[in-house]
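Just one chain follows, in the form predicted on its own, and it is written as structure tokens.
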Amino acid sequence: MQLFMKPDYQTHVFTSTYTADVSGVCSALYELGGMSVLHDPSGCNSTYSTHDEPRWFDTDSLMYVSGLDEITAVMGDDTVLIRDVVQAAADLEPRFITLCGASIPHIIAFDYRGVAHLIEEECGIPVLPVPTDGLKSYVSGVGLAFRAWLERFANPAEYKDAPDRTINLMGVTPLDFSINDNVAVLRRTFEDAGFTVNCCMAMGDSFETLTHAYRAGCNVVVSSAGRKAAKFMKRKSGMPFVEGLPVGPEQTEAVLQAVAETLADGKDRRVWGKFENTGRFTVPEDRILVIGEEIFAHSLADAINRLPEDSRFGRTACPFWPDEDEGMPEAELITAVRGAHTVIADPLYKIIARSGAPKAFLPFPHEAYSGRIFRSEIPVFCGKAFRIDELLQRS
């Protein structure tokens, strides 16, 4: 269950949450050779290592929690969180530190700047301040991560020597792409297209790679948590970015095509249509309700309105997505499955599908709201090889 701060958003009686920031941070930078502190008493780095992170027992990453506990927290006592991790700096030598934390330390108005000052201080190593608080959803965390090690390690001025045809690739981790093909066939969708993939953000790439960022004529955000990280570095530089997933022939061309534009204007696009008298919580009974992350659900849902009139079965999808900040409103999202003809969403949904509605559910899992259980289900959805139409006609 999790609670909502605003009026409106309840607590969830049937649906599950989405990855909570913590994770979404340390899922981040995982692969960049830091040592990731998680300021809490216990609980969400094992959540995190044994639910949210695919990579946990194949490849290694410094992930540490603080153990912060009762004493400390009433007396706010910083001292303790400073020597542990100056010490375990000294021994581990990483190339930085990034400090977040879950909601104990928001609640004691825990200072996350200064104290990475003064670790900073104590052992020369760059340290990150990511003021997380548990409560918000990965893509939150994602995207702070990213434009945290972004303005401390990438330079801006890079970007007026960028080579032509050069992209990068924002927003990726393994809580949305997960750790079968997907990552891969999306570097060679757009390689295959002529285009350069400068560094993918951040999966498969190194942190030298990485801090070349600003190397490419604008960012791809493939999904939401990547659009924090794109809309920084276009303050910073005047980079314009892409919104869009290449799922499926039709959206993957519409997709490569933005790009091409996007990099001979320098305007910024988002590839998907604007689901007119639908809304995001009314859904007409003859309508697809696609659930997910906000990028996949609008890329997804273009992609089937982009078939044929004779593969489309007579009806148009709409996306329903979670809100970073307050996840996904439980009442609305029980009107809008019931109201679909047919739901693409993680099995984890079906719980409130009944009664007949949807006539039919397609499961289509997602790392970041069911974790590891449904991980071998997990479709190789990017790139022009994914077949809509064959997905809908389990429907």
Given for the second form:
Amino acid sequence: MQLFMKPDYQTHVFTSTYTADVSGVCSALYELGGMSVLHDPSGCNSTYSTHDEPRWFDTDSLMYVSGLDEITAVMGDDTVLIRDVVQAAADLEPRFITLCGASIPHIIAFDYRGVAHLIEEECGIPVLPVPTDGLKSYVSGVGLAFRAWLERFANPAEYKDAPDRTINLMGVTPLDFSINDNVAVLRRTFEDAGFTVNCCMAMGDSFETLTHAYRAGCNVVVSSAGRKAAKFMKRKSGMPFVEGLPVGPEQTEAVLQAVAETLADGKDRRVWGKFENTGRFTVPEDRILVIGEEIFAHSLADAINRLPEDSRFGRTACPFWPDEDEGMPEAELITAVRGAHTVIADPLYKIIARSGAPKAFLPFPHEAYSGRIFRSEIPVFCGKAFRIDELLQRS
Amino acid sequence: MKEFQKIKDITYEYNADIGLAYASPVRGVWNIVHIGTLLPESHQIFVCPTSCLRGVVLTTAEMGAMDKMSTITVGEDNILEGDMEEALQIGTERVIAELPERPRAMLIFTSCVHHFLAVNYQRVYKVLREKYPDIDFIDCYMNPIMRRKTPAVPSLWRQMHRLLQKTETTKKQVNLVGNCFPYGENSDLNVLLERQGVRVMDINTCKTYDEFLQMAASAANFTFHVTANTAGKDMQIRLGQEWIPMHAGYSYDRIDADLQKAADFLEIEAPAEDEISRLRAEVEASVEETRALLDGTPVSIDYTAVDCPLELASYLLDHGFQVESVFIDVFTESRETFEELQQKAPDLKIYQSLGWNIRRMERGYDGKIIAIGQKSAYFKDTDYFVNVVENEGMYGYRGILHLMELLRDAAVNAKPMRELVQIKGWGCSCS
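Coords for the form predicted in complex with the partner chain, given the form predicted on its own:
Starting with the chain above, the whole complex follows.
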């Protein structure tokens, strides 16, 4: 028997894959007037613009692939990229440039920081190096992008003058919140409770607004994609953070209360209790399984557990979420899904359900998993108005 | 730099695949997933990093064909430990074990990272072939880093047909190779072959894997697209089948010559003089009817719709149409065709659909414009367009007749461009 055997994260016989880190970078910075350059041969840009970017058709934000080819990679000739970026920047005059990349730059040890510096010297536009590798999920990419942006454009010294009851929403991209009313409701949820939303990073707020990200009392990390940036801001300024998503009335109250407490005592918090998960990818049978992004899955599972017992079939809910670096191990996933009483998950997971196992499958589309396929069916799940008991009644 | 240049200002060496590349929301052109799914009773495995997998997986999911595809993700560990071969073999064996039905063939796509790390995947396939003799394994490639030398689509057409094994051939049967759409009544070649009792095989119409394997017994392979040339050449060398490329253009003499060439090889009667005369007259009448209907309304053409956009532009200009622009990223037609068009319409606008400046182009046209192809329709922001990709089974006089029908329809009937152009792999019915 092999001890400490790692789950097989790699082979997926039936299931899909989450958005990659490179798309996460582009999504995170999409609305800020920059130009994202993805250092890669080809394909990643059309994947992003087709499946991971719902704003692509109606806006003219800038995202390009470098078109790395064999000879350029073999020779390590970075001057090609530098020349191409400088030429495009001269025509398009972006506010800033972001340089990220996929697996080939990673294996040839492409020097993101050095090349960013050279481009910046040549064209005079700030260049953010974001060393993605195409091997990880969007959670990593969004996190790295926000962190790089804050490091360059925001001033940690502003934290000491942060107004009272002011917060930031961290980790907000269409990959987790789509382009329905979720973000507006999220913002309103805090404003209605008497908080001021200093910035929503990064949907609906401008470059200038985000430069003052440190003018808040705490960060509310509503998706794990916002965690890296929140931790970075904590390190730079001491700003505390709360991890939790206001989903449904009970969870919303809990998040609002946690935020108020954190603003008062400066301590970091997570707004969910203990779950019955017995391991990273093991859950007891006959439970309500919530599959999705980490903070969403924990928050919704916690919200379910706050309901009266009869609203949740006398069962408790357990979260199940992908690893940021490795993704989801399919064998463990199948065991969990088929052993569950009810599964709440993206419809593409239904392929692993079998007749009667689980007893009920409640589709809950997630843009970072199924892309645009079920976009019109993504609910407005943020805020008090989302009725989790009604969701469960559909089973 | 503008998003377009006038044809008089560019050279034949023009190539948009230099510099930063843009991806428009236009998605009708087929990719390797759509093409791979044409093979009946087969299963695809993509072995790549997450960033590459995302696109192919969701393409498959949008087709509703997730049961035809599995993935093996390349991770950091594989790069550091150099165990790509083990991951490929173990992953493939798990896929075979867990699929509800045994596939007849498996298309295994490796990626750029395998190429760069010199992964010995041929050894893995050898092991798999020995272990699973009832499954045909074929190596396929999604390695765009090699696109200047071996682009993915031509490579896939070649690899899929490498499943065929050399056998005795007959001139009573031929193959059409490298098409995303079945050819039929809108192709002069098909009409000729059917009339002469020659069986026409095409992966598009094969219902079973065994039927596909029968393509090995054909005496000739006809190709219509440049992307099929690699397969045509390969099959000629490997299987001894004659490769007969058909030029999907608009020159009447060239059509006649190609059909004569086909007939000569198959030892059948070529179209008779009176049939050719009748078809030419029909085409001319149809083109004139279309020109009259358009009545000076400009036309924009793109390379995703037809194989020979420059030749089409030239043909339409010769027949009195107003051709406003051509969207094209690289010239695959002859230098003579390019230079002839340059002389004929020096102010014709040539747009790079990949160029970085086109992202900020003001989409639209001052007045009505009719597009031939999705990219032209998107960038000219018109609902009046011919919604075809990959020439959609059109060849010869009958192909031109059908194109004119589509153009007349496009001139009067608006289509929901925004919805249509974003559908991936337009017309793909393999799900």
